[in-house]
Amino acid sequence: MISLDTLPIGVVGIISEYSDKVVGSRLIELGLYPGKRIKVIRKAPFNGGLYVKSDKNAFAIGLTEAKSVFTTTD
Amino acid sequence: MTSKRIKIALLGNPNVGKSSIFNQLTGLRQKVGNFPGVTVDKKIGSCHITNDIEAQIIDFPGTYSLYPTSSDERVVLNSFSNPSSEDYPDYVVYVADATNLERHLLLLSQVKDLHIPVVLAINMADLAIKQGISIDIDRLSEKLKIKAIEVNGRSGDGISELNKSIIDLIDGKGDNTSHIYTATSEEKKTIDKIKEFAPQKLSNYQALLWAHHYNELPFLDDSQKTFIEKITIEDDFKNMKYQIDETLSRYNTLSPIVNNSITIQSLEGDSLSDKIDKIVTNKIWGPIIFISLLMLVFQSIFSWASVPMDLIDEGMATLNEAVKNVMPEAWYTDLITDGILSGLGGVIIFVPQIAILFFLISLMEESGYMARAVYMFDRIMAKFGMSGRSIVSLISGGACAIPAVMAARTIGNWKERMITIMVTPLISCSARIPVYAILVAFAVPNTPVLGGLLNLQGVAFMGLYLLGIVATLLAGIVFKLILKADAPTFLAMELPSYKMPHWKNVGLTVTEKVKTFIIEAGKVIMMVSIVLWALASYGPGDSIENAETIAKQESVEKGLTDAQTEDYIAAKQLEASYVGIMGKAIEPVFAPLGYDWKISIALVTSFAAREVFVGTMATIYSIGSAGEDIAPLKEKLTGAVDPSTGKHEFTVATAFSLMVFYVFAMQCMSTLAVVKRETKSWKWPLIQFTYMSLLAYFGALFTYHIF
């Protein structure tokens, strides 16, 4: 299990759990709940957040926020 | 037949096209009000559902669920969890995006569990078809036990059907007993206790929401909060776990329904949005494109807006002259021309900038580009307590703080929005340019530097702008430490697919912004300008008349020309007016900064707007007729010697001190009026005025003593 910020670009991860209540509940509301497949597409300039995709939808997740999201890979 | 009034809530996730549907339903019959106790706008419109049923439609802020993470979302929870709330709806029109049904149905399922009759409007079906998604509407309706209709907020297709199903709801044909989430036995314990305790009749799900959010529900008093707290401790109510379990259980129910009602013919390859984002959010190109766009925004409000602004200026001046010629010479004519008409001109002059800025901002918002800007700049701006969206305000502030402060409205987090509003006026706006120009021309020699690439005056100008930017960012850091957050700041958001902006929405946004500014901020600006006019035109007793008589005699003795005499009289009259008296009274306060009573008078008058400083100085130095030419004023300042001491009145140190003063000082009543309107209290403009004035005073004091 690795945190989302360490998931290599282009690799599909499966969301398994969250360590932050607020970020976790917002992600669930956005449809990024445990079991969903997620892929980091690119990183923002100036050490900013992650541009991720899940299904056909794109999301922006801050770097600190991404550290609280854990994924498994196949 | 008696007519009936009903309340309909328009609800849905952010970026779902809710406002298009709101505009379709209500047209121009809209107004903006307040949700109680918060600075969130409440858009209300009205429409006739049938001849005898009038509906009041409330456009609620875009929300993901009834577990709020921002003040916008809290408004929805507060209204929906309290059946006695004035905004508690009789019916709900829930708007969902066809391209992402599963997520959009989450909040719908929560609304259904509140047992408020609801109809589902599925928007953007045309976009879904392009993505190869087709929806079996009837099947979806049947499974959810909610009437679903395809609508198109842009073309208006499906709106009349939506209307029909609202009538069905009113006729009681909707199902409002079944629910989607069934509370667990542990939750049920707490729910029952809260229902028994609550003064009003609650649904199970409302009681559950009270158990989760009691501490933040404004309609509960302290004893009620304590009581619910006791219950939740007794029952070992696990806040976070229950919330996540509930949400996952909803998805478990919704996912199969959605999967059975839609078919996706997967289209291979990247979508258009992906292709655009490859360039637009690229590490190098992304920021370059964004900054270029902002430069375009800046250019348009800085220079393009000046064409209509000059026309307004000239138009008002012509009107002023015309009224003066037609009406008799009397105090009420002066009140109408120099007081009311000037004040009105001072309000209307901002309309082009506001209209252009909001036209461009709503293009960025509507197309989906703004979300990308937030993605790229959120981290940098977070260091200064602001959001990625704040950059738009800060850059616009370089032209004028008024539209810039209004642009902060789209920042969802209260703390970030407040910080943006509080610091934006520190960015040097265009009204400071005439002030900087005369002071720099006076104090800095026009010598070339860097081998003629720049000259020293240009460098001084740049320095003043930089000083403003540094102050803005530092003030951001300070406010970040001081202000308490009402919701956590974090970045986890959707990047919606790119869309053509909907022109009707753009038009309505611009109209609404201009209207609000004129009506709400305009009132304050008008009042202050009339007061300032009165203070500058009148003095105690017959002091003004005496000043005129004495000035005329002195002019004859000095052998002045007619024009010089008029300037001289104007100077003496201003000196004798209440403003003149105020200027002399505050002189001791500003003496340590190197300002005499003449400059102090200009500080008082330029509270209306900074550029007034130059005009007032010209009047006091008896060259009021020189107009916009600064050379005569510069000459006067250089030659001005205090007759009693023989020293120069206006030194280089004074000029630099004034420059620093104007970089920091909140010398703009119009901005204060807008800040009052945007924060909905006098508290924030007062804090802003105080901190910026203190910064200006001590900054200028320091500067005066190092030169």
Second form
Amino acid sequence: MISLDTLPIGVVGIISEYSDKVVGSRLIELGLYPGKRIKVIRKAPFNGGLYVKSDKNAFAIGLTEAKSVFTTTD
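Mind giving me the form predicted on its own, seeing as the form predicted together with its partner chain was just shown?
Chain only, nothing else included.
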């Protein structure tokens, strides 16, 4: 299990859990709930945010939030 910020660009991960319940509840409201496939499209330089895609939706997530999302890969 790795955090979303360490998931390589282009690799599909499956959200398994959140270490921060507040961040988790916000992401669940956006449709990013455990069991959902997610792919990192782009990472901003200098510890910036991540641009991710799940299904047909794209989101920008801050680095702190990405560190609290844990994923598994197939």
